[in-house]
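Below sits a lone chain in structure tokens, taken as the form predicted alone.
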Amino acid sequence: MYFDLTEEQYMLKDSIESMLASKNEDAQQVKKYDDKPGLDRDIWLALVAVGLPMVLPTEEQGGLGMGLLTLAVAAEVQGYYAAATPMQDHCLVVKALADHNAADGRLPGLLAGEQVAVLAWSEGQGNWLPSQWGLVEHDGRLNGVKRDVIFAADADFFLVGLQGQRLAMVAKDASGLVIEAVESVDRTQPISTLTFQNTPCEILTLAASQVGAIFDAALILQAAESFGLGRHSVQISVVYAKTREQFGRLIGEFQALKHQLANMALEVEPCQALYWYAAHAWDAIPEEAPRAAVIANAHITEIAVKTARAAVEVHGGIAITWEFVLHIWLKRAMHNKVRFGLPAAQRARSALLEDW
């Protein structure tokens, strides 16, 4: 069986690559990293302009119905350039809201990118899975805490995970909501803690299976982005090996380094097919999607960190200095590895799905 992207998916990928290549060059990225962490509005508007928030909702819901694989390909490119936006989160909130009510009055602003929405799922101590959510809604009010919420300061809405595998929408200006920024190693995805104090919310009318599908989609998009991070680490290392001289020779001529670069590439490149299949399963083989999602996320997020660390070694350690860009990808890969649950937790879920 021949499996590849469609012409439209390649065109979308090329369009995003061209845009991000001009807006996130190394010098630009270092300068942005020096600034206060937050949403890169310029990139956000450019991603909105190519229609990413409209990819998942069906045409009947006012979207494009292009499927998760299309969005995952876009996520890969965003990972490659370490774009500072919550576009993947936003697209999943849009999908959840569209499934809840395609006529919801908040959808036009979210589809147009005029407002930003992010996920608020973690409750700390690795509790990311829908079955682990403990926040309880009582009479339309929330009291509790959600952690590791990216771009909370820039968001207008939060999709909050509740006990019983339910989801609720909370507006940023809701009474009793406190947003506290948390210092993080990854400045491309600033995080905050949300505290709900009798905060009003709206419960979405989604079945547990729909909530599970949204969570699986998050795992797949995180895997796709992590593949982009890993691929960038390999390619920046190859370029460095071709230009850096030591003892009068290019370091790329040393056999040990050739082997290291080859091993990095051999571990990263097969990951593309892994996330492609997971996204395809989400679109077309729903019974396969949960297993494919956890396997892709566990493996690729782990490989991304491993490859970024190997890239630091290729660069002789300079890659962890603030002025050199590679540390940005290492830190983002580390964050991606823990967000939505560590690889060990994903593999444990995979075992449960297989009734081991």
Second form
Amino acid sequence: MYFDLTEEQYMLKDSIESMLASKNEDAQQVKKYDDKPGLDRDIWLALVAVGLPMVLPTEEQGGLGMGLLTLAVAAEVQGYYAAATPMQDHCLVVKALADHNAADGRLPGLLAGEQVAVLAWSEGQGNWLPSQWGLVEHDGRLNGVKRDVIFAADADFFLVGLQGQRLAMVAKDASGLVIEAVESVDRTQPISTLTFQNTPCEILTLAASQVGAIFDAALILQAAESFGLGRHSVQISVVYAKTREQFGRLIGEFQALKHQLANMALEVEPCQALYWYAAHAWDAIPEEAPRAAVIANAHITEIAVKTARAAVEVHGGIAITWEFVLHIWLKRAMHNKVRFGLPAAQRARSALLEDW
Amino acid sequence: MDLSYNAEYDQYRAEVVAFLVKNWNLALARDETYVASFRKNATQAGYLYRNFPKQYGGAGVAPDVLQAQIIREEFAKVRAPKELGGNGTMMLAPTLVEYGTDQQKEKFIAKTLSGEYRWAQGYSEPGAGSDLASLKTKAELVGDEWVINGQKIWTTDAQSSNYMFALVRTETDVASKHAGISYLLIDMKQPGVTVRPLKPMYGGHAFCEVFLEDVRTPADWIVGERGEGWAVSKSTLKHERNSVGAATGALDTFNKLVKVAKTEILDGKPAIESPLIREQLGVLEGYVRAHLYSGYYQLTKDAQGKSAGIISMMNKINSSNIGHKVAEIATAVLEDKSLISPVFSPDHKPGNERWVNQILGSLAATIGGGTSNIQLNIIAERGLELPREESKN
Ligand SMILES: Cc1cc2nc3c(=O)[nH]c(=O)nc-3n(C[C@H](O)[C@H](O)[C@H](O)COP(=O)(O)OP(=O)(O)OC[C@H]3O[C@@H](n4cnc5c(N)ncnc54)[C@H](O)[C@@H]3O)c2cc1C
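Switching forms now, from the form predicted alone to the form predicted together with its partner chain, please provide the structure.
Entire complex below, previous chain first.
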């Protein structure tokens, strides 16, 4: 048994880490945070240069076939640095399109990161899951609404979830498509509402199991990202506890603080193995993947919020300010917890999948 | 145990109700002049600013916590305005009643109660939060003036305040860090006072940094004696507490949450029909009601002039913990509406996404007025009489 990343995966992780550490360390983030929310092109191009869009498609599909675990490790680091790009969405659209037709004319531009693609799944009121998609296609046209679409203003293509667990591609300039930005709590992943009015779309020829696999992969990548968010919350809190003094000593000397921090670490650290397992299952034990994805997503997205809130409490007044970094992670964690369905909805699905 | 108020109090309630019927018109709630004159009438009738002396703009009635509770209940029913909020009416004015000189009372109380004077609480400093007594802002008596130098932080509403009540270090050769502190009143509108607003993570205004450079205040604007500031500030902190007030607020929030859960749709049904939401709300209601009824008990003890014991040390953290739980349930109920940053403007009233401010603000509540850890220390050390964790300064 070897339950660990490969050397290659560690190298990829290191390289993304050092890239993001130079482009998106905490102080830089605070500066960027007041800009109009949107795609961080600089980071986008650097992630593309690492080859992330190539990771999932198989070699026959023109990709690298390195598997979801590799991509998930990259997502973890992007969470840790709260990078403002839709890279995970993009990689999933690429995979769906490659599964649909490896010779699709849109693929080269997407693989090269020249175009950006994102997921359009939510219909509001908790309807994120493929079984809940209600948007209907008639004669290749769409009429209706998709909500909570991230980076819509920067995207060239949308992978839209349709009734019957189908997926369709819609181009940004498709007729009758209106994109309305929403003032988002999480400014690192701004959201928009898409309205389709007789908008042309192209249904992808994917089996239901393939659509399901794309959804599972989305859950897993988000779990990985949320683990990164959680780890950042612990890390920054530990550093603070070792520098802030009250009552003539480091606050980290108080056992109350020690136990708080230890409990935060205790919640977060085991999540690494949980998302690794889910990603590995997606790569190698497909029959286990749907449940592993749900368990990892529900567990980790919830813990990321809990941990970010705990981190705010550890810091005291400073963490309530806009100028301090912590709320950036808190808000992203809040977003991830809701996106693709709340933990409760995921767990209900997990119970059904296991026939409980 | 008897939950009814006796006949005397029933009579009192009837008077309050009659007053409100005659004097309060909810349709004019936004008319500031109307509201100000209502407050004046209500004060004269003995319903607001009850325990402040008449000569300083109060009602001058003897404290009676049951009457106060009746007023709270009846005013809340018809949404009539209560006392102005803020540091001035809730902290400074009661402190002056207890410790102020006649001149201080004369000069400050009435105009504070009317809202003309607004006050900032200048306690916390960058290096002195939980360990407030380590504060460094210094005041030296030069001639007939105090000269003040230092910095305050997290000062709520400093940008809109005329005055600050501040804790400053005036004494050096003293036995403890607490003994060197005095309580001064400072005019904020003078050279040397620089206010820098800090944006809170939930947007809007909340608190500020205040820099004090050779700021001056008259020698007799000290409240209490030199070196007595710590004790004086404790009286302020005492006034800040209102056990039942906070617990009623928690019940209010809970009821609103239930209402939202009835209107928001989750997976095709009102959220309240979800077994999980029902369970979570049910658990929360247990905490809310335990908190509320503990407030009744404290009210009773207060009325008898007795201490309610350890339970009275639990109000702040009980409210904070309820806030955490509300935030969690609100997220589940709102679902993707919790992703929207609420916009408040004259021509836009946010929908249920305004709960985002509760979700984020519940965190501020765990810190302001003493962090949850400090509350737990108080329960452990004062309530359970466990050995104190010694401070090293
Ligand atoms: C919204 C808001 C409004 C405020 N308004 C005002 C105001 O108007 N005027 C004013 O003067 N102040 C105000 N404050 C400041 C507030 O009182 C302080 O933030 C608070 O006392 C904590 O201090 P700190 O922020 O320095 O945190 P610190 O004291 O540095 O605390 C950091 C961490 O260490 C922990 N800690 C510290 N000591 C101990 C210990 N002995 N045992 C265990 N854990 C410990 C704390 O619990 C916290 O987790 C406000 C704060 C907020 C958030």
